[in-house]
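The form predicted alone is given below as one chain in structure tokens.
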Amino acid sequence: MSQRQVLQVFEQYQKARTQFVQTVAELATRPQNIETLQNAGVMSLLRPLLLDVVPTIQQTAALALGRLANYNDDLAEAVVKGDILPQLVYSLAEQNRFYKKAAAFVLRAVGKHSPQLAQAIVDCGALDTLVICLEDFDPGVKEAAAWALGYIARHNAELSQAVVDAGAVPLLVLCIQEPEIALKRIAASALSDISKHSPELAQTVVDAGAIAHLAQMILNPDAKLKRQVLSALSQIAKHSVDLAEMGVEAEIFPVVLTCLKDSDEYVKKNAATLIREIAKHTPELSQLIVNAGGVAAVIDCIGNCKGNVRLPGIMMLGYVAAHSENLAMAVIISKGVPQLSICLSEEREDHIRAATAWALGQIGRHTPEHARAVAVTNVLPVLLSLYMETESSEDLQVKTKKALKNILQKCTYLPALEPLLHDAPPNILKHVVGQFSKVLPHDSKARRLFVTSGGLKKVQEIKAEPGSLLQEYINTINNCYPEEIVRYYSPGYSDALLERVENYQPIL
């Protein structure tokens, strides 16, 4: 065989390898092919090609592996069991930028599925190499490394700490300052994933100077970047008063309020989440948000969106109102109660309705004035029906019951309470009748209205245990009226009257 023929054999072999990896990488983009590839033993065939002498074959093999591992945890597990990770980590440090991107993609695809698979990446020493990639000249390599590190950190505090210990945080903070938008997004996302688990991890991100840079990007025109920036600031602020105050000191107010009007739903939601995480800590932080116009802005936002986008805003109003009478009144003055009432009627998801009921309860629990502001929106019958609805989740039933009790214990606005006399179960009825027994002895106009509206008649129909608190309340109400009036509205009285008519002997 001539030298030319020998070279031809090698050329054909190289062409066949190239064609094989390119075809597999292409097939791996379509879910319907995955099982067939898996059954054909594609993993063991790709593995040696990661060390191929031809760089494009190495890169394409890594890309194919990444696409397969990304698809499900079985395939990701096969990458781990096939001893492919050490090979990738070794090559990650040695190879060109195209290979580095592909190798980081495989690590991300494996690590995203579960803490166990992410731990396998940590165990094979990948973190140090990925952190080195954060200093690469090529922004695409930095991005791929940041993405892999974020996916590892998001699972739990231990994995997040491992990413921190590898020295990733200061470099991720440098990455958010780079000009490339895609790199900024992924670095901000990774910082968010690191911060979310504990105050200590969030403090590490703060100590690296992240907050000032994140705060400057709140008004960046790129919606996806804004989402990640707001998320990272939320994950930092949620842990403690000190961390929340650091966000405020970075002058995110009133700038962040503009994000509540963003056309991107996730930007709106993440902005409301950030405001909620700050407001929940102290009355002082809530007051600062009120002073910046935050309550009115959140109420407008809730009115302009639906579903889960509303949820953080609804909860934020509840947290603000929970702190004090004055803060609850600020929610009322900004017309928060009618908007929450609309949410309670419009939304179909139980967890959103439960949060709305909780927020209304926090507003109404302070004074009779607060309770009246809630009651006049006719929300009490809605809360009652959700509490009594057998299909309501346990959480919704608990939250609506608690909200009703909070409001009823302060509510002296009787027209709003009367509808509940007809439908409320005994445990709620006790609170309703209790409020009537407080108000009627001191208000003659209310006593008259209570008779003409049918309230007194309804009270006589209530079957209370002798000696119970409910019976005491009923006795107090009955003592507000002449005995014959009470008798007139008691069950069976009309029958007794008719019987007297029948037995009456006319005097002729």
Given for the second form:
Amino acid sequence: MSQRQVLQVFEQYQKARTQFVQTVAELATRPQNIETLQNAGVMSLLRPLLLDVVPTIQQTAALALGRLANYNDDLAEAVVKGDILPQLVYSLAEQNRFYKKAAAFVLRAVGKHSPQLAQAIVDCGALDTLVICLEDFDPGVKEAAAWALGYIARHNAELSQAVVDAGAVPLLVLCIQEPEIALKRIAASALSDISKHSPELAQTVVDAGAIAHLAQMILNPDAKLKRQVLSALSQIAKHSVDLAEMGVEAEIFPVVLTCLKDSDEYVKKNAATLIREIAKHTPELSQLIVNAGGVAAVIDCIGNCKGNVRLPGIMMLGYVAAHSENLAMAVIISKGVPQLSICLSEEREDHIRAATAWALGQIGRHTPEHARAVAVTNVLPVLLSLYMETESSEDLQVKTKKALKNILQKCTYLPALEPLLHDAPPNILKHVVGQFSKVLPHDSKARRLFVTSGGLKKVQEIKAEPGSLLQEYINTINNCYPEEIVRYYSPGYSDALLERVENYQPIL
Amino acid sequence: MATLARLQARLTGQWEEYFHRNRTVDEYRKVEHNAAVQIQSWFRGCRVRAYIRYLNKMMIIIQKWWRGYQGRKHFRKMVETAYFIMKMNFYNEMAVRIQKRWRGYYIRKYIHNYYALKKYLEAISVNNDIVRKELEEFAEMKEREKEKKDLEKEEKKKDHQARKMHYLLSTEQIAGVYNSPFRQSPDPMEVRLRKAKPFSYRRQQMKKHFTDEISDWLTCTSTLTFPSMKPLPPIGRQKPQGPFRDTAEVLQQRYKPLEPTLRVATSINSLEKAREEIKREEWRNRINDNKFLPFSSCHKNQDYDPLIHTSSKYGQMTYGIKHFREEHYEKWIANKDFETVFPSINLFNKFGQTYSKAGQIV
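Next block: the form predicted together with the partner chain, after the form predicted alone:
Next comes the full complex, this chain leading.
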């Protein structure tokens, strides 16, 4: 009898513990409860429950801890300071798969907030156990372990190196080949986080044979998987020419172009980023992309998107055009310039506008043909207004000024230069006037047009220091016309005429 | 004597004449001398001048001939150089013409072939159009697939609804909600309800057991999986230069099949299984299943004799009964005993299986 009563006490206690831990885990899913939980000291209560005899209580306690640590980094620090991690790591090696999933969840939740917390996780030896979890048969355990490793490797290069040294990369590549889509996603995202820091890490990932599998997975219909795969490939390709060439050898073109037409915004953005990272290294790679029709696809993609999603596409056009004039001409032929000028007028964000201005400058700076193609779309006044606006950021002003300078130095299309005469500040004006002074002496029709459109009048009104370059240009222009006309248009001519009328003695 | 006297009378006058002559001679000696000197000097001068003139003439002739010779030599040289310069200019000009044509041809053909560039740009725009068309078709196809999928989902949802609400079907007597008598033909939902098979109660219960609260925040829901694909072969690329490892070694390392650690490879309940195994073996080898009981009647009346060494007149020594070893509790550092079971050391699992040959006997 008394034995049953004694056992009943224990049963009640176990039931109470189970209920407590399950309720806390439920409450921790809602963010508004977490503050209250923290103030009530839930961390110190959950800690001994991790060592509980009953496995379910252990697992649920770990799950609750994970949800708490996930919420903000103070709680994650409290988890680290409470010496919970060594216990978790130790049990991770021995327990069943539910506990492993929960413990890996806690490690992920702690490691995602800051590099110091991730370093704390590495210091307590969690990496080896996580890598052992990657060998497990259950895909959920593999996913949790891969997620935790990805979050740890995200912060900086040393942590990535630690993850690679623990031997995670070949196992991650194996995980990518698994049929489970979620596991593929997480493994691809972990590889992307590892390879983004330095060329050596990217080379390690490539040596494990990741590129072939990643390239195959571009064809997968799942949108989130495609995002991660494209991001991983672009992080690998961005470091050096060899890595980019390896990416290209894996025959990602022209498959990547179909990703540019995907309905998911981020897939388009990551595909554009990948193409940009490949295009920026050498002219040959850009040539390859142009020959595959990549430029047209990117231009269409820019037309369909809005906002930040456009940015990698715009930069890709700039990089392609920067390499050589033939490539810039290819961009022009693919109807890139009208699209870029639409972007310039539509977008409101300064960094996107700065990138567009830079790209236009790279296209227009090669020869007068290119400058003409850029100037015809009436984009020069827009650039000028962006340069003059006081609200533009410094970066935007610098980039628009450079773009304007580069285009103007080669522009011989006078109708586009006319509006600039009226509004430009002196440092831009001298380029505009310089171009006029180069073209006008040789072209009589242009001279006539210059006079009738009021350009000559405007030029006379410009005040320049004698001996400066601007004055020389003005003199060259004035020398193209007969003296009377120059005097007619010089300011104050009407006053001079009236003075002459006043001083004239009529012949009676 | 008379002659003498005459001579003497003439003599005195002669002595005056003689003195007079000598004096005049002396007087004019200087003048005459000077005159003679002058005449002689002038004559000598004429002779020397004539000689010099003669020498000059000769010199002029010699120099004339010499200068003529030098001048003609110089002129010849000038003519030669002028001719040479003329030739070189001509050659240069011709070379310029050749190089002009060659450079124009070469650059126009190989460096900046305008027509090839034009063709290339046209080809690019044609290619772009093709790519754009294909991408549009692809996007359209995707759109259509998505629409189809959405339609199918809608259909499935509606069917599911119909199956759940099968009781809304109209009967002979009572018209259902979807079969209003004022309508000309029944609502499509009514048709669905007619076709639907109602759910059984057991299925409703089964749904409740499905929630697994730990795995709901992970999206891998399938159970055990195995890697089904073989690892892909490497992308063909140029062999890197340099003394590197043997390819067979590298390939062996790179395509090593998965070697799970011993801990992973053993099943979870290997301990229980082993115990079962031992029990079964013992049962097999036993002849008699009855437990061997000691002969209790033998020693029924005997008292127990304690050991001499452990008993004293004050009672038994605790050694042998309460404790067996000497233990000094005050010397202990920690409260815990030694651990007897440890987790396996992962580092040693890697021995002999890593790439580097560290530690192996050469």
